[in-house]
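To begin, one chain is listed below as structure tokens, in the form predicted on its own.
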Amino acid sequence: MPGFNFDNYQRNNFLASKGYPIPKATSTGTTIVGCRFDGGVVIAADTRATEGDIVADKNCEKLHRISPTIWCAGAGTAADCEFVTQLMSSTLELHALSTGRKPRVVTCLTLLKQHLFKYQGHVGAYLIVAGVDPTGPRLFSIHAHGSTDVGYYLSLGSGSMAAMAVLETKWKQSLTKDEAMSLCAEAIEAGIWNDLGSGSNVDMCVMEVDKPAVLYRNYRTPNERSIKEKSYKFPRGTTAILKEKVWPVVDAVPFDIFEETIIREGDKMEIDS
């Protein structure tokens, strides 16, 4: 059966017992949102991946393709989000081939929550699942323990409170596609500016009925590096050398070479005659 392998748990305990640091997983302090509009659904995410207090990746991709019409945004442990969505993508494709019909978003949600509940939260994937199917546009969220939610707009991640404040304030019934895209981008930017774990750019994916999903990579780039007013590159020789002394790494020691021949006599090996 496909799934996760926790053999490294014993390895990590062994490393800890010998005084070595335990390897750390790359975790995303993230802002992800989703919003429904008339005829489709939009999901968006920031692009900063953090490893503790360090920014591990400034432009990582947190929007994952599950099927041509179903995408999800991931928060939590980056590796878990990546491999859970890959597993669901292959499982859903086999399910579609077996049933002979297009996969539904609720089917993907059921497979995900059963898989995550089995691991009791130790697989750190927090997902917003969205897509269109014969029932129309659908939007769900799922936590690492397997609990799910459904709504017209959702947010997850460390910057979810800032994003939800924007969604609660500006969401309305019967949004157009452009209004939904602008609202999701503004919600992600709220997480970027107000959450240290979120940052860099805004990625977005739009799914419409009877149309292929469209991924907008770096839909907004609010953190572009500006040109410095002054150049801090100094020409060679700007700083004067006052004193120079070279220390040899290895001192040369003279030595003599002798040649010696050693002859050893012992019992001969017995062989069959």
The other form holds:
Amino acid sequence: MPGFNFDNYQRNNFLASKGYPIPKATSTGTTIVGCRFDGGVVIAADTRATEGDIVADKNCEKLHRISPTIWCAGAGTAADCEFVTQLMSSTLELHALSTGRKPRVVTCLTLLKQHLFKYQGHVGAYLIVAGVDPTGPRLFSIHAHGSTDVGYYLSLGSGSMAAMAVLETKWKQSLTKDEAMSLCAEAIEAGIWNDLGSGSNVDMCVMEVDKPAVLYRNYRTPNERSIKEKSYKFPRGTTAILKEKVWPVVDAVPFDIFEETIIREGDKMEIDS
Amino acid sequence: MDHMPENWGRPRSDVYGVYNPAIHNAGPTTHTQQPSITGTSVIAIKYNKGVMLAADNLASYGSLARFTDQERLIKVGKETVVGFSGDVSDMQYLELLLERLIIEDNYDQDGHNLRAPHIYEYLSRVMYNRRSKIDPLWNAILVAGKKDDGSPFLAYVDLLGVTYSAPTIATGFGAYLAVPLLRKIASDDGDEKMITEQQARAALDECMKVLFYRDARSLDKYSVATVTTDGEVTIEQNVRCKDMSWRFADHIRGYGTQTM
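Would you generate the structure of this protein in the form predicted together with its partner chain, following the form predicted on its own above?
In what comes next, the whole complex appears, and the chain from above leads the way.
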């Protein structure tokens, strides 16, 4: 039967009334940005993942690869961003093989928005999708309910306003690659310092026309932990040893007696008999 | 014997109407309001010779841009400026209170005048007391001036009675959009000694531009107030956002796949 299936709506309402509401998903609390420049597009993100008020991961990766030249930054529910992105990556690759053409950003955009709209915002993925394809450099943003926007500079996440303040001040029409990179890094840093949901490092990905995309993991690390003042290791002997027994579990063999087996072409596994 | 209090010694229902049982579930008396006519962000930064504030001239009625000539930066006494955001009628009431405060302080004719820290203390007491009566004055206020020792003074107080002091402060949307920009030039106490008046003014102008871009309840016409440590107060009015960037939107079509 065509159309949306709302069977679970009734069930969920009933469960909620009985004291089992829909669990609140954890979100990343993020600053992500994207910026077009002459001959390409660059995206950047912070690296803090939060579970409520706790920092769950100090150096998580919010930049996802959809295709070699199409990358995506994700804000909102971390798992939703990761999985919807991987789903698109697989779908796009199959689609590209089918069409015989390099995948396009607008294809990814349409696939994503149709998927997210179908789930009426319950898949909490807020994404900045960017890349280069045969039509040139592209930059878009998508919200969990399925709306999309086009722009030369965009920001999303809890730190989006801090980042946008920097982008609105320093963006101009003709940016070089290096200018765009430092603009994006500065915008993410505004989120890192001024937004509590964002922090740690800056990740960046530069997608330039006719060049392979370059991922700069930890492009900036302005929050490195300082050297601990002393070593807190307990010296041997702090805990008294009362008894010692050794069970030999494996026969240790010296390194140089290993046998080498070389697999030649003809010895490969038979796949089709 | 009738055990139901609702039925004791009551006037006749056919004469005085049926008893309203809602009185049992009434709860405490409350006055918490919704603001009606409101002003948006006020932003401020300390610099080497004083403090500078800016606030736009818009008084909104929800989503209607109702009054575009509303001055929200007020000179109080000789050496202090107070900036208001939030409900405009509560702002006008506070203006009245401050006027009375200054007049009554003048009775003494003892050569002393109320300065920013004193006006701030008075305002924060009023705000906190009103919140404690669950009847707040729906504002967020910045008080700027100089301390008795001559150094610049800048502090914040709001409808909850929260008080806060820093080299850069902004109310409303300014907290999200302006503060990150202002903190780039003054992040810690003492940084203001390195900022000139021109730098402070340039920073505020830039922030007001960003606020006009991204705050849906803002205006591009605003006032800038400067309070120096020499005790001079200037309020420049009818300043407009300049060199704004809107043209690039010409090239943007649709929301994804549209080409024309």
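Treat the numbers as computed from the prediction; the structure is a model and nothing was measured. The term rigid core refers to the maximal set of C-alpha atoms that superpose within 1.5 Å between the two forms. Residue numbers count along the first chain shown, from 1.
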item	value
Post core alignment: V214 C-alpha displaced by 2 Å or more between the two forms	no
